[in-house]
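In the block that follows, a single chain appears as structure tokens, in the form predicted on its own.
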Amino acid sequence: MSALAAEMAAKALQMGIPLSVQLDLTYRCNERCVHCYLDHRDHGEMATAEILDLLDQMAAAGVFYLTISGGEIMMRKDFFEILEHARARTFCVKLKTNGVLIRAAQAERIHALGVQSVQISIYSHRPEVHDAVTKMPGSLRQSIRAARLLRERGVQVIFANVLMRQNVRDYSGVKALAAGLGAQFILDPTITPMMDGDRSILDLNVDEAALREVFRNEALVGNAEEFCAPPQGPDADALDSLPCSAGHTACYVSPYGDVYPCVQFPLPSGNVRSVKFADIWRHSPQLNEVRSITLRDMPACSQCTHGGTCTRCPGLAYLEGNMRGPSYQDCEKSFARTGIASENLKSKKASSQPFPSSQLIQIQCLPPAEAIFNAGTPPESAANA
């Protein structure tokens, strides 16, 4: 993060401004990725007029960064009308797409509108692997074509590679493919549950050995020895720190107008179809509860040796039953990184205790990441990716 961006984030936090919003336009998609937890049916998406009005409300509330995602954003016929309106409101716009529907005309329009970046999901450099993940023959070829068309016009492109059993050895190939096209590369090591609470999809997560190998890859994490250093436990500053930007300077809005702290933190906090965006941001009891939580308020995590260094995601913890508790998936990552198991990890492994599967998750979205690796830098929260 640049010094200017850090200063903006600090001031937004101090002033209670929603600096960054992810808006999903649709959950419909032309791919059927094996790791996706979306319900791809349309259950009543916001109409064009509703979205344009929402963008006006967001601009008035102080939103600066706007990530437009889905589903596949270009499944909406009004996509460019929405994008033009967003840029007219001077949002710094980032797009997330599979790129399949991008041709020369669309790439030219994206460039002309001054989009900050376009993130394209690439699961492998091998067509047989990527296309098996998306369940769409020819999808890698079409996604790469989109990336090339955008890069030819000077648009910043990011390849997002979700790590799973099917492609566990392919991230280096995707990274090389990105470099060849002048694109950036990020690696997402987290699979998240299905929207109905079904956790069987977590079987796609890579095993401990593969995760450890990734966390020790200096091309991904920088200084591996420093990154994987034994934890020292949380100090006073860490205990008073905020878990992440979710609900503090960032939030997520679904295609149906539902507001959540983050795309991966499905705590229902209001709906913009019945309440103004700014009123939800300022007065939602759920968002205010999220804002009240520091590491000190988390009984297990505040006492954990990993407390000051863990990339614990409150959204993943919420999905596991308690947003003030630890996330088993994050405990696994801390163990893979340092070789030291948390007490939560030890107890879960000892009891083989299953996670609650009855809790219904009320959003559907592109699989988010608890931690995203940018080549050569430590992981960041997906909320800021």
Contents of the next structure:
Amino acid sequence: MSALAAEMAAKALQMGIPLSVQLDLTYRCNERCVHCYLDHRDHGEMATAEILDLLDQMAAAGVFYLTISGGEIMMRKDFFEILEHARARTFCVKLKTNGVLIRAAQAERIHALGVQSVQISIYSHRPEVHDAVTKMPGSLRQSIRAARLLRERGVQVIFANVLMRQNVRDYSGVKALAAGLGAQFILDPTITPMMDGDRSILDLNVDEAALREVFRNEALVGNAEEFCAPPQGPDADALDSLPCSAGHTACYVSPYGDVYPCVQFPLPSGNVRSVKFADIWRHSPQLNEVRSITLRDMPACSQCTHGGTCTRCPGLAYLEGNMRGPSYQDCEKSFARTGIASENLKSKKASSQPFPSSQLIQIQCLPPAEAIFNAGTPPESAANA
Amino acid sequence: MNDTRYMARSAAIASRPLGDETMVMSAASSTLFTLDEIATLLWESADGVTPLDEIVRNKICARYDIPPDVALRDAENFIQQLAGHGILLISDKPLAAANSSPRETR
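Show the same protein again, this time as the form predicted together with the partner chain rather than the form predicted on its own.
Starting with the chain above, the whole complex follows.
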């Protein structure tokens, strides 16, 4: 984030403005990714008119950054009507898509509408790996075609690479593929639980050795020594700091109108079908509770040496049962990054409690990628996820 | 020589007021700008059909104690800067049609 963007975020925080919103238009999707946290059935998505009205409300509330995501956004027949309305309301629009349905005509419209960026999920540079993750033969070829069509028109493209057991060796290949197309590259090493709380897909998380390797890859993290430096413990400023922007300057709206602090923090905080967006943002007891929490209020994390530098996600902590508690996944990331166990990990080990199924550390060694995938067939565990 | 200038916001930008400032993001360069209170007045008045000197006279000089010639000179410098970044269009003819929809220009 640039200094100016940070300054604007600080001002929005002070003024109570929801600067950023992610709006999922649908949970329907034409891919069936093994790690996806969504229920793809349509349980009553907002109609076009409801979404257009919501966009008007969000613009009036001061929302600037609008991420339009899903599901696959282009599964909605009214997608371009919604996008056109969003741009007419001068949102800074970022799209998240798999790109499969983007042909030249769609790329042209996205360009003409002045979309800020298009983020496309790419799991591997190898079709047999990517297509096995999406369970859609030919999907890598189609996603790359979309990226190329968009780049040819000057649209900013970002390849989002979620790291999991299936593609643990491929992020460098995806990064090179992105560079070849003039696209940006981001790597996400976190598999999140299903929104209904089902944690079985967390078994797809990579093991600690792979995570450690990622955290020491200077092409990804910059100065690895600095990135992996031992934590110093939280100082007074850190203790009074806010966990992240969720609920403070950002929130999420589901296809059904439910408002959460973040897509990764499914704490129901109101529904725009019955309450105005601005009223939910200002008065929701749930959002106000989230806003009240500082590091000082977290019994375990405030005492932890990682407290000031941990990337703890309050949403993952919530999904583990306590939004004021630690998040196991982040404790294990801090451990992989620095080699120093968090207070939470130490206490779990001392009490001999089993790690929850969310653990990043896999006891079983990974087979080579070639062995995981056999002629495009996903592994049993993934197919059943 | 015709000194009348018209200005219109580019369709390829995102913008939102934040307090007494305005955030403006260029889609082409992903560059974020912030406009202060006076610049925001000019920005909001950039409808493509109102001449710059009229905007300066009615919106700036009517509200702030600035000599009209100074205000106009500063405003011209300012809109040239924004035009240089591609977020404002300037013409000696009205520009309304160029800014009617985000689809029409970038």
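Quick caveat: nothing in here was measured; it's all calculated off a predicted structure. Numbering follows the first chain given and starts at 1. Under this definition, the rigid core comprises the largest set of C-alpha atoms superposing within 1.5 Å between the forms.
A displacement of less than 2 angstroms separates the C-alpha positions of Arg32 between these two forms, with the rigid core held in common.
With the core held fixed, the Cα of His43 is displaced between these two forms by less than 2 Å.
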